[in-house]
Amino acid sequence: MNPRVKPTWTADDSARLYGIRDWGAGYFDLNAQGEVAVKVAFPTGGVTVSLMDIVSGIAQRGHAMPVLLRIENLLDAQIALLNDAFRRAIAEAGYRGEYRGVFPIKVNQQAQVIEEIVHFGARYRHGLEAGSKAELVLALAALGEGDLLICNGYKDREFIDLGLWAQKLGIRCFFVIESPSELPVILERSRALGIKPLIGARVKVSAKVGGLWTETSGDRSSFGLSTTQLIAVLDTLKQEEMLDCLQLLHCHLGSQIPDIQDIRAGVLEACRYYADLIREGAPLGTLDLGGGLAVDYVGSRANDVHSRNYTLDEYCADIVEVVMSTLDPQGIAHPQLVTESGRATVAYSSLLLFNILDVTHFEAVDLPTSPPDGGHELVRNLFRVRDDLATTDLQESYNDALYWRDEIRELFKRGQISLRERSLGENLFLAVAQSIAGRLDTLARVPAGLQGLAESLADIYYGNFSVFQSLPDTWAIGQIFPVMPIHRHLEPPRRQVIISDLTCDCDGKLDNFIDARGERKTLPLHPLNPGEEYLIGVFLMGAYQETLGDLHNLFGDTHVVSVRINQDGSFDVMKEIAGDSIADVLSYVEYQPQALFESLRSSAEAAVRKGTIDIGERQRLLEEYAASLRGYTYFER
């Protein structure tokens, strides 16, 4: 869709642009106003209310953009989704076992989020899953008697020990072994402090899966047994008489799997081992099969990297329908089904809200109509082709024009010609190269040496935020989330864009887009109003981003708000928590704020003795600096 030749534009024409009702999974709308809204289901109906509102409501609290804002009815939303669908695969299937989730807390290990999780999961009886000691020890405070922990990673005797302790708590805690290693700290552990261990088995299942993520399934990822350390642990288990104390199977199908054959293959395989070690003796009783549930980030619904080709309801009962198939004609009790589900149940509850600072144009200024008086054979050149584009090739015309600004360059390098003329010959370039992109879209085929052209062209929108500090997948795997303005969807959004950060760095920028056909290189954006706010959202980026991000030119965390909305349709800000100030990132580096201000201090005291400022003038700087170091480290109006 081009916005340029349609001549009224109307809120359902940006929904289609930005594709916001395919990947915003009911949660994300266009308001009448044209206005991203957030959609809440209640009992008695569905609520909307505007993110401009919720930006509102921000602002009049004393926080100015970016901001981390988390919407805690779509995380509950998420966690209801999830355990409901699995229930009704298991109803209809007539299933003769439970499902337990679980939330990896590596996906997001942010106060506010786990203990959401564990306080709306309760109903649910949604467990969490630890990988590391300081996992460990959060997760302990949140649970309580008969939930369940699943404890993977590396595991050193403290953290078997915290693990043990709290089995004695009542907490359902199964210390997974990832390698043959942790096995026998396990038993000497137990024995020590006279607790009986939960254990788990993780396997390697061959099947290789689709996605950005392909290494943590096959033969080659890190962790988890080959057939052979496993038949080497239930040996260990039968000879030290606790083959009992086996009793979960753990397979991790892999990450944002987009392909529902794959998790099929995966779930089969699990089937074959759990179904064998059963027949070896030992008790089992849990199948937990990993993550894998993807989030289509892009809304295709396709066998794509960042998106899938299958639904949650299709999700659980293939599930169910393979871990029957394959135990039933086996005689094998059903086992209780767990998923590690991150990405899915937190993905949608937090976007990222900056505003525009300012804006580069490619394109053409103050253009004289004729060449000047003396002017360069080189720069005529360029009067004629722009004066001939309607009758001559494109390709050819493109190909002159490049020819003749790349001469005035080497030109200029050697001093043969002025810097005015190169500015003159440079803005006829762009003056060519606009004229021709906007014919391209008549064309039947695009000349190759044209592709790109339009991209190369591209305004540059500078946003208020790093994105090494919120959007790191962006940047270091390729991770496409939807980008779109959050108001002014009544207007066509005539400007082609690709959005950089604060950074001071060429990785810091979005270049790749969600389009309805895929992907794109551009994003449609509305020209800057003098004086006006424009504001941008970047949605479904609750998972792993808040955890992942650097401190790349020293820019901190933005200021994290959650809230919820009530069922009348106003909303309540749960919490809020200030965005880093510069003196905390410096305190990260090893700083000291405090030692930092005494040396300027020093510095200004000294310039006072040498007569180059006044005491008036140091106590300014003084109060400057001080105001600084409490200040918050992204732009300010």
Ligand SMILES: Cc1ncc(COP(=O)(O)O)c(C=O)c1O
Given for the second form:
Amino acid sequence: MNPRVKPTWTADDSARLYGIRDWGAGYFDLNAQGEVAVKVAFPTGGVTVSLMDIVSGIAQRGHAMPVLLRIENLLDAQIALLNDAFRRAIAEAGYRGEYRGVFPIKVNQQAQVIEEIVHFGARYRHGLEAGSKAELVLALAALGEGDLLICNGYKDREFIDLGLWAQKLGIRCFFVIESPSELPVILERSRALGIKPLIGARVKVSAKVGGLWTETSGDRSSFGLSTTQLIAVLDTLKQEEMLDCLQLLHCHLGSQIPDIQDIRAGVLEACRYYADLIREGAPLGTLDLGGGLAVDYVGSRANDVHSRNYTLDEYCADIVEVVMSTLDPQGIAHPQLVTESGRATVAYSSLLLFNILDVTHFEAVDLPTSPPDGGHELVRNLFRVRDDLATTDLQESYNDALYWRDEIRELFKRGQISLRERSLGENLFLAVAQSIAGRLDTLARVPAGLQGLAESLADIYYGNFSVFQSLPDTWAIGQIFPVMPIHRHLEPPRRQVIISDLTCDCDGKLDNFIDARGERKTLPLHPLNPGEEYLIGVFLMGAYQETLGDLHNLFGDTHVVSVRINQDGSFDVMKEIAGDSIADVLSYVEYQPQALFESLRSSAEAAVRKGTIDIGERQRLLEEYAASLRGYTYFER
Ligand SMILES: Cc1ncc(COP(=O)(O)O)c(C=O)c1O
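Form predicted together with this ligand structure, per the form predicted alone context:
First the chain shown before, then all remaining chains and molecules of the complex.
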């Protein structure tokens, strides 16, 4: 039981409990029916659509859970917010340079997402950042004349040739030098093709940033030039009389930077580099500050790894202010500002929806009121602990219950106690432990030995999804995403839960959740209603998750449905991409589905010969096998 639920429960109570109005950034809230709704702003006013209505539209189109839902309007809105915030900061400060955003493709490479970003970003001339040859190839097809393309990462000759041709097409394609070895190839290919390159230099700023990437920031960052390497690049360009090509300075402090002071310190250091390169004769003109703009996943607006202690407006204003205050005293013209915000651009627009398939409770069932006649002494001891609970110290009761339960387990191993007696003992232990957990709220101070008790008794809800496929960062780096049911918010969520996925892996679970008071180990959820789906949403997961996901246990890509919400409150399903079939995932790991079918066909044929199955059964088996090959990798009702 969740001790924090009130007898009368409203959507506002739920909103507070799950923090949706804090992390939802105005995009998500609860409606009067107690359902999560997405809110979209139009010039004529806001429109709210229930996720349950979208889910039912998805089901009518034949897609089972789990589904990755993309809401195009939110991508559109985030691009507008970022660009407008920079434009405002620039206008307010009297900054004499413009802002150009680029989207780092690695943050979400899905064709549909990139198409949407290029489409919605066109009015701001929002460009792209490519960190590999494959990303460059897709960017070249997506961008047009005058668009900005920043090329980071290691570049071979083919990469450089493509980038140089892009420039001929009018794309402003910058090669950002990450390592000194790239420069000779750029110079050689530029001479060979007769195309002058646009060059950027990526510097390692020494300022370290907080957050999950702190260890790879500063001097230990794997990318960027040290001061010695920067000078070598500068001198080579001078010798080759190509210093005029050095038109961009780049730095990337890290992703998800929670503290605005770290951002200010990094930008200031970048500006010092900028000023000195200008003094050295480089024309520059563009200052690219990389990514790092954080998403407030918990809604606490704090200097915490999953949050940020600044607003978007503050981020933009501070960058503009630091650049001006560093360059103005030196009489240096204001550069064009570029940022490569990935996470903040796409996180909000995608959410994972899945259903709960089953539950394990850790509580006593059908417990007799008194020990059975002739019951084992150890079991009788446990009954006594339970009956004396009200008058005994809670820690002492727990110690005793644990002791007697473990003794019972020992005797069972030695064959001195029966399975039924052991089961009764385990049941009694759970009854005592649940009862103690329920009383902890009455204590002024919870004893250390009882502090994890409620969590250890939490239900396990089995979700129809794979952490490794859909939310890899929760497993890999302990990322927290907001998780909550998308309906039933007029009922109190009385269960404390951890969510296990479908993989046979004990790491395949969600057991760290956001809470108004910080993080919590269990999530309050509703008891399942028989015959009714219980639907969970994982929000703000549009960044990094889709391509980092893997095929653990051969759970493949989920269905993806992209919707656009209209001004009249209706929505259009813009795209539906079927998730991987079993044949798809098997072929990813080098099986040939046709050969598998053939192999089963000959086993079935042999079984018919032996008389183990008849021809009709053979047919049914093969039809079901073929249907499974075509089917979804997730649990189907
Ligand atoms: C060079 C570069 N630019 C931009 C980004 C995107 O950062 P973020 O998602 O924090 O905006 C990254 C990611 O770490 C990066 O390495």
